[in-house]
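We begin with a single chain expressed as structure tokens, specifically the form predicted alone.
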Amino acid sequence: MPILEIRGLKKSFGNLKVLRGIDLTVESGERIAIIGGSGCGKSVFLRSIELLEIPDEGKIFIDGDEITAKDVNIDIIRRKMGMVWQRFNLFSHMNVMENLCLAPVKLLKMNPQEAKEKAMILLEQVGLTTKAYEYPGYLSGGQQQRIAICRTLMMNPKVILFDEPTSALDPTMVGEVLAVIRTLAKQDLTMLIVTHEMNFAREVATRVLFFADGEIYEQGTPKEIFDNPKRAKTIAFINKQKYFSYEINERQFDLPKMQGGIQTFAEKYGLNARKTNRLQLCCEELIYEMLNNSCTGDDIKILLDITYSELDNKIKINFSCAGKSYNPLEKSIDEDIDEADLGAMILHNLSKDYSHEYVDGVNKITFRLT
């Protein structure tokens, strides 16, 4: 029997559909990393599992018990899960030991002395025994998050949910928290981890879920998702790809507006001046080459797509133009180049990995900027 099963989970906020029907089965001992862009529903998904956000539709089963059933004791089922938040949520008026022992003593009726002994064992595992009677305000963010993880473990949960556990930390503290989670992973605990730490997800997870468009857009092993993603948005996310598009529907198009858009795009993602100028020049020459040699009449249909990969700092241009078949780089630059072929020569010098095909009356050109 799965430790966690989710069927048709939907959640909206007004007209905004955040979760559009999530289905997921989690087996005991699985470590699932959940990745995706900001606002894709990752955190809402975790909060919905614990009913901290009430789903609009769907069923959730935890260790065989349906937490979404009518008249169910939600608090009893919820104890089977532990949640580690972005912001620690320790009680500031209690010291570390009091924070750790409160829930197991009150809810699980654990003997107070046994709770203290267990707390010290967990604190030893995370290297914080000397902080047992400190107050949260005197601890670093990394120390508070390690305490928050210990607090979750005090309840012996069947499933642990981590909601971006390092996002609120100074970069110098991230490693110490991830090290604790790595240790937990070796104990075959069942974990769902929303994270933006891709190397960590690759190392720790047994399965990776990529969220997009309010759904599990793609899932697989870390190797499948990080080394060989299949779907377009997963590929773009993994390669940290950014996009700029511009459409031209008339011969006398607004060139300064297009170049200004490219300039803004380049500045936003830190492209240097040389690369920006080459990109602008390449796009301008390509457009005029096609306007002069492919387009007939005033029925202009040109689409320019620029893709910039932050991962390898490469720029790819996809260009489509309806009209006659024309390949601006078909002419070799070794031939005599007259003034009319100057644009083709510029494109030769600026592009590589070039391809051209003519399909259903549309020229499709792809190349990378040198």
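For clarity, every value in this text was computed on a predicted model and none was experimentally measured. Take the two forms, superpose them, and find the largest set of C-alpha atoms that agree within 1.5 Å; that set is the rigid core. Numbering follows the first chain given and starts at 1. Compared with the form predicted together with the partner chain:
- Core-superposed comparison between these two forms: CA of Val96 displaced by 2 Å or more.
- Core-superposed comparison between these two forms: the Cα of Glu134 travels 2 Å or more.
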Given for the second form:
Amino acid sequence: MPILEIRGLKKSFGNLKVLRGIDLTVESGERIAIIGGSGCGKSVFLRSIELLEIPDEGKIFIDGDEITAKDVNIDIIRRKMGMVWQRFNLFSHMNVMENLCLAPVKLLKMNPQEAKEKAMILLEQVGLTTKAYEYPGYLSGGQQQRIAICRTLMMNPKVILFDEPTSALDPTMVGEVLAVIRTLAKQDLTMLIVTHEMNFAREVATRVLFFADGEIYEQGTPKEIFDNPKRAKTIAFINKQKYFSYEINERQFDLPKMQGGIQTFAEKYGLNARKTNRLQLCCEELIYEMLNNSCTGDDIKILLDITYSELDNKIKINFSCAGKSYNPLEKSIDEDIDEADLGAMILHNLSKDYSHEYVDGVNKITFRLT
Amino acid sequence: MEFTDIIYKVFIKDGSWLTILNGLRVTVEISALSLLFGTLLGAIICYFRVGKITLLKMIAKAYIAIIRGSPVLMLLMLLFYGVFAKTGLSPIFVAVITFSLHTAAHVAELLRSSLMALDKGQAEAARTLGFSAFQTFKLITFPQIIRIAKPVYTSTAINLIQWTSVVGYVTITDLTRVINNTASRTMQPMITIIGGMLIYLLISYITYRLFDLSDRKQKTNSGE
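Alternative state: the form predicted together with the partner chain, after the form predicted alone:
Every chain and every other molecule in the complex is listed next, the one we just looked at coming first.
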């Protein structure tokens, strides 16, 4: 029997469809990393499993019990799951020991002395026995998160849900928390981890889910997802691609506005000034070449797409222009150049892997910036 | 006349100290009862104010706005000479009603702001561990609200004590009234009124220490 089964999960906030139908079956011992851009619904998904968000549609089974069923005692079913939060959420008015023992003593009727012993064993595993009687407010983020993990382990959960467990930590503390999660992974605990730490996901997960547009857009083994993603959005996410597009619909288009847009885009992703200049120059020359030679009349339809991949620092330009077939780099550049061909000359010098095709009355030009 | 003689004449002679003590008792009585009932009523109003029922929400909002926006002495006179004029209720009883209503509005807002300052993540964490909504409130939310609200609640209590000094207007012989009477009787307003102020100061200080004490107790609970 699967430890966790989700069927057709849907959730909207007002008009915003956050989850658009998610199906997932998790077998015991699986470690699932959930990755995806901001606002793709991964956190809401975890919260829905715990029923902190009430799904609009769909069913969730935990170890065979349906938590979404009516008249079911969700408090009992929730005990089978543990949740680790981005913001730790330790009880601030209790010390570490009280934080750990509260739930097992009150809910599982564990003997307080036994609970304490168990807590000490767990604290030893995460290296925090000396902090047993400290208050959470006096501990660092990394320490708090390690204790929060112990708190969920005190209940012997069958599944642990991690909601971006390292996102609120400063970089020096990420390692200690990931180390603890790694040791849990070795104990064959079933885990669902929403994370932005790609290397960690690759190393720890047995399966990776890529969330986009409120659904599981692509899933597979870490190798499949990270080394050989199949679908467009996954590829863009894995390669950290960033986009800029600009559309031109009239001959007297707003050039400064476009250049400003490119400038902002370039600054946002840390392109150096030289590259930014070249990019702007290329785009400008290309547009004027096409306006002068391809477009007839005032019916202009030009689309400029710039893709920047943070991973390999490459810039790709996709350009389409409706009109007559025209390839600005058709002419041989080596001949004597007159002033009118200066644009083509610039393009030639700044582009790599240049290609031009003419399909259904549209010129399609792609190239990379050198 | 020497200074000690004046002190003797004002505060001791002819059982003057007994009268003062009596006034003090009335002040403490009205303050304590009003704080108790005001807090209970305030909690209920706060519950309505943050609740989901629109009508109750509106009523709570209006209540808070009216009570906080008008002088408590006006309210006291309205109730004593108006609303309860013909019922023959004892003035102290009416005063307790007035100050309870007054305190309730302040406590309701105080609790609401504490609720807003509360870290909701901790309650969610408790729920996911398997605690019911009620257990979560009892074990997590309530202790934390108390903690957040306490400093402001202390000053609300101290304010209340000062405000009860107006009950002389409705024939109640509280500490302020006794001091006023003594001052006229002995023709020693400076000494008498300063003495009265010192008594108020002492009550405030004791109140403050009482709240502070419970705070300390919480802090020392840390070690075992």
